[in-house]
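Single chain ahead, written as structure tokens, the form predicted on its own.
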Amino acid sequence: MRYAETGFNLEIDLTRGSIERVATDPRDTELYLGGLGTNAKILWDRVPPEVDAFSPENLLIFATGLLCGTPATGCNRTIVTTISPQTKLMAFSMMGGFWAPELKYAGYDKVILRGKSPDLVYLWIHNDKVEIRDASHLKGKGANETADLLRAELKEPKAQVASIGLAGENRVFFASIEQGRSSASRGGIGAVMGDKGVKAIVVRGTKDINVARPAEFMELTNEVLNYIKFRNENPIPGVMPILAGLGSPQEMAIHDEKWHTENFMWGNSRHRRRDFWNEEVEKEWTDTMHKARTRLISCYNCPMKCGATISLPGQPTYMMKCFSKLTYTMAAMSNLEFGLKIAQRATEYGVDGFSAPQVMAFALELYENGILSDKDFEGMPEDNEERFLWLLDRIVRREGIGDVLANGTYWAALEIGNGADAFAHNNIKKHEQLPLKLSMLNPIYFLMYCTGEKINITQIEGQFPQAPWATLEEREEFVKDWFQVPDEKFKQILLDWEPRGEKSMPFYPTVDMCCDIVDWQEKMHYIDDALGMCAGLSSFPLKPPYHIHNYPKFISAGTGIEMDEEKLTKAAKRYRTLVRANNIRRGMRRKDEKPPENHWKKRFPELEKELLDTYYKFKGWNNDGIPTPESLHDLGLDYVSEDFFKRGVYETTEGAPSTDTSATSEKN
């Protein structure tokens, strides 16, 4: 018997209309865990670098995490993996909610889509009954609207629905997959779902999931719940309680947005408004939220209320997700009421709440600077807010200038030319970042941005503080009971870290220390993404309930696979390296691993070079960021180095010309 997982994937060929229930190899679980780990292996085996995002040979994988559906608190993530039309690299985006546990209860660990349907369809998965159904009546419908219609059509009010809106149907490069309480947004994975002709995947499951050692597993789960309760009753000075400080609770229940609005950049991520927040604005925004917010809600089996249902007059109720509360507001230099209004429309259209606002602000900057003309914006309203609504409609419909903008700022700038690339200033690996720019180079974040392949700040930063506390006494207080650290040396690094002077940024933490910190933070995110754990309870907050010391126990008790910290660390490194190998095989090199030029005002080129050189060596990569044959052998990935040698990957040199291709080819 397989424990924690079902041991079966659903393989659906949309071209042929075939459905297969395929048994999986338990050895792969031990080596790659599940979720993102086994997704990376499947993509490596079956999607060679010659396959582009909109090819029938590209796969779209919906994976449950290894511990999804078990009693593990907060373990509910769906990991969606494909080749991104935006970056041309491996994309993986997570969504919470109830969809992944429901798929487990239906009897499957993954749904793997290949091929393309000639007509718009949806998938209906109800335990052993799996059907490809006509979705022509859903064409053009909103993502949430689609979910409501399908639940009514199937007479299954408890069914979980992952769906796309008009943006996905029209292959907008930053289209998302929505599922009510969450979305998988980064990398344009909704565009791939639309390209395959799939409007939605509806799941209803009523089967059981078994764990290997139930009593031990429940004891571990109770320890996590007790720790969460303890942290809330005994808050750490300077650190928000777990149930109050992450994601939407901070933004939905606590209305002080001074830090975000005065430190994050407005418009096209350029303008800092240091004196924006005042009593009048605070009252206006608080009143707006109180009127609009229906309630705070949680995902499956989780005590964190990290989403809020928003109801505006004359508009359907929708769920606001994390920082998207502010992205549209700040891009349009507007107010919160406008932000909540346009976010509802954007959710129905199914677009990434970080990329879409930047694309629209980018377009208006090009217009204001004469790079785009009145002809490009024929029919655009004069009112600033109405312009954003107008642009959003044009983008998701790929009409006029919207057809160019739908490819994102990087590809749009290449197509527009005439200096437009100077305004597409906030990209890394061709993907938009959060609208935040700082003064002094932060070496830890430099490495995370450069070498990270998740491209989302909440999926990069983590359990080590972003900055030192002002006094040694505060730092000493923090390191007490800091049992989550993988090594005691991290306590000393924090104790010695000072806001100013010789032991402050950018020269402290030292280069070697930065490598250790980044590796720790990355490792925890990758473990979360294999297990299906919410980052808000593990890799993202300070002093979380899940950490490197209790994760092996959860895996052992849940799956029956004996696990310890060393084995788990190696497994995470194995599939993290495989993610990188997928992207190296697709052309990613050191030249791609640099943050936006103006991300920090004060840059240190020699230090930045040393950081990358040292981190590459630390990770077992050569000077161009390619995993070496020796490091691959140590991880049991000899098949990767064999492929690299066969393809001449090791013959490439640092700084080789980019192999970018036109975005136009992806649309045709």
The other form holds:
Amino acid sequence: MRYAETGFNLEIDLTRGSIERVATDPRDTELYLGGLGTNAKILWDRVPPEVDAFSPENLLIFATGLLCGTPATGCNRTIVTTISPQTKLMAFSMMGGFWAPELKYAGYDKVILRGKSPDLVYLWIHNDKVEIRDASHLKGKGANETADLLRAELKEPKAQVASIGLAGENRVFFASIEQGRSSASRGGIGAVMGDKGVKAIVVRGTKDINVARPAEFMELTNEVLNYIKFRNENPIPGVMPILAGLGSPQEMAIHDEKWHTENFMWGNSRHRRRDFWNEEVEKEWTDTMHKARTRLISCYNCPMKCGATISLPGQPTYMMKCFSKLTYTMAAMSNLEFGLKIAQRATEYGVDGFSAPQVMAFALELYENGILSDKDFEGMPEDNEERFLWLLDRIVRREGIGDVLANGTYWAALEIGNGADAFAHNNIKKHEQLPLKLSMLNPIYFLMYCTGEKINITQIEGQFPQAPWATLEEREEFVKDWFQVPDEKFKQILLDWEPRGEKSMPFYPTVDMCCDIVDWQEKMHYIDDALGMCAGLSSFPLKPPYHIHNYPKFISAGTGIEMDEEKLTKAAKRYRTLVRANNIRRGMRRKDEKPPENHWKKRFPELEKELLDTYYKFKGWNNDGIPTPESLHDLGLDYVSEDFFKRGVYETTEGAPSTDTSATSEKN
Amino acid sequence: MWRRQNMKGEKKKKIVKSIRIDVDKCNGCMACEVVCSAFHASPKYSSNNPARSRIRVIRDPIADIYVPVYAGEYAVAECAGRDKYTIDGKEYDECAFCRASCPSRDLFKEPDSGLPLKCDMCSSDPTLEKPLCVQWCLNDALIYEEREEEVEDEPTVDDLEIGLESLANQYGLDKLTDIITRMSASKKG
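Can I have the other form now, the form predicted together with its partner chain, not the form predicted on its own?
Full assembly next; the chain just shown is listed first.
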């Protein structure tokens, strides 16, 4: 018997209309755990680099995490993996909500889609009964609207639905997959779902998920719940409220937006408004939120309330999470009420809340600067907010200029030409980033921006404080009960870290320390992504309830696979390397690993080179970021180096200039 | 005839266990369902399946409806003419508040056998301080309460006597005696 997992995947060929239930190899679970780990393996085995995002051979994998469906608190993530049309790399966007546990209860660990359906369809998975059904009546419908219609049509109010809106149907490069409470947004995975002709996947499951050592597993879970209670009562002192507690940043609950509105950039990641937040704004925005917010809500089996139901007069109700609260507001230089209003429409269309607002602000900047003309914006209203709504409508329908913009700022700039690329200034690996422009280089963040393959800073940062406390007393207070560290040395690094002077950034933490810190932070995210755990209870916040010391016990008690810290660390490194191998095979190299050029005003080219050189070595990658045959051998991934040799991957790198950290060398 | 002291019955104290539900505090996470199904698995905690849970959250997020309901008695037939309630502008099915395992819905039935499920307040040895759904609800939507109620030790005959008297008034004492005789005969036979 398999524990924690079901041991079965659903393989659906949309071209032929065939459905198979396939048993998986338990040895893969030992090596790659589940979720992202086994997804990376499947993508490596079955999607060679010749296959592009919109090829029928591309796979779209909906995976549950290894511990989804067990009683482990907050373990509810769906990990969607495919090739991104925007970055042309492996995308592994994820969502919380309720869908993954439901799939487990239906008896499957993953749904793997291949081929393309000639007509729009939806999938109905109800325990052993799996059907491909006509969805022509849902064409053009909103993502949440679709979910409601399908639950009614199937008379299954408890079914969970993952669906796309117009953006996905029209293959917008930043289209999301929506699930009501949550969405998998980054990398344009919704476009791949639309390209495959799948409007929605509806799941209902009423079967058991077993755990190997029940009493032990429950004891671990109860410890986690007790620690959550403790942390809720004891926020971290001396940090801003959104970093003090657990969960995703509590954007729906917290009204004080001074930090975001004055430190993040407005417009096309362009303007910093240092004196924006005042009493008047605070009152207006608090009123807006109070009027709009009906309830704070959670994902499956989690006490944190990171989302909210939003109901504005005259608009359908929807559910919002986290920072999309402000991305539209700030891109449009508007207010919170507008942000909440346009986000409703954007959710139904199914677009990413980071990319979409930036693409629209980028378009208007090109217009203001004469790179795009009146002809491109024929029919656009005069009013600023109306313009954003108008642009959103054009983009998701791929009408006129919307067709160009629908490919994101990188590809749109390339197509528009005429200097447009200078306005697509906030991308990493062709993907729009959080609108942040800061003064001095942060060496830890430099490495994370460069090497993060989820290409989103929030999905690699966490655990280690973002800045040192001013006094030694405060730092001592923090490390006192900081048992989550994988090694005592991290405490000393923090104790010695000063805001100013010799032991301050960018030269302290030292290069070697930065490597350790970044590796720890990244590792925790990768473990979460294989287990299906929400980063909000693990890799993202300070002092989380899940950490490297209790995770092996959860895996052992849950699956029956013997696990310890060393074995787990190695497994995480194995599939993390496999993610990179997929991307290396698709052409990703050191030249692509750089933050937006203007992310920091004050740069340190030599230090940056040393950081990347050292980190690559630390990770077992050569100077071009390619995992070396030796390190692959250590991880049992000889099949990767064999492929690399066959494809000549290593040959191309020998001549590559090792000084090219690009971001710095392009700067004058 | 009944002796006087028995007709009154003796007062005795009894602990009534209940779960007070605050629908405004429910965050819809269904942790209550998770831990309930795990606790009632055999062996304990060996499996998890909300469909087997004896507490269910009746949930319609867009309508802002979150009602945790714990399973009560089995009902053979569904109610006729089920009603809708509007509370604070939200429309609830009457069934949203009903604890019965009943033919009108799939709640509180073993998914395999269809047998009815009933909340036992996590009866176990040793007794738990609170039912697990309450312990796992960190948002305090579920509050465990024990209240003492005074109940009469002996079955009271006052009500029976009043009832019989009204029947006798309505149908006549003779007819009533006939029926009772026939009932007791058929029980013996």
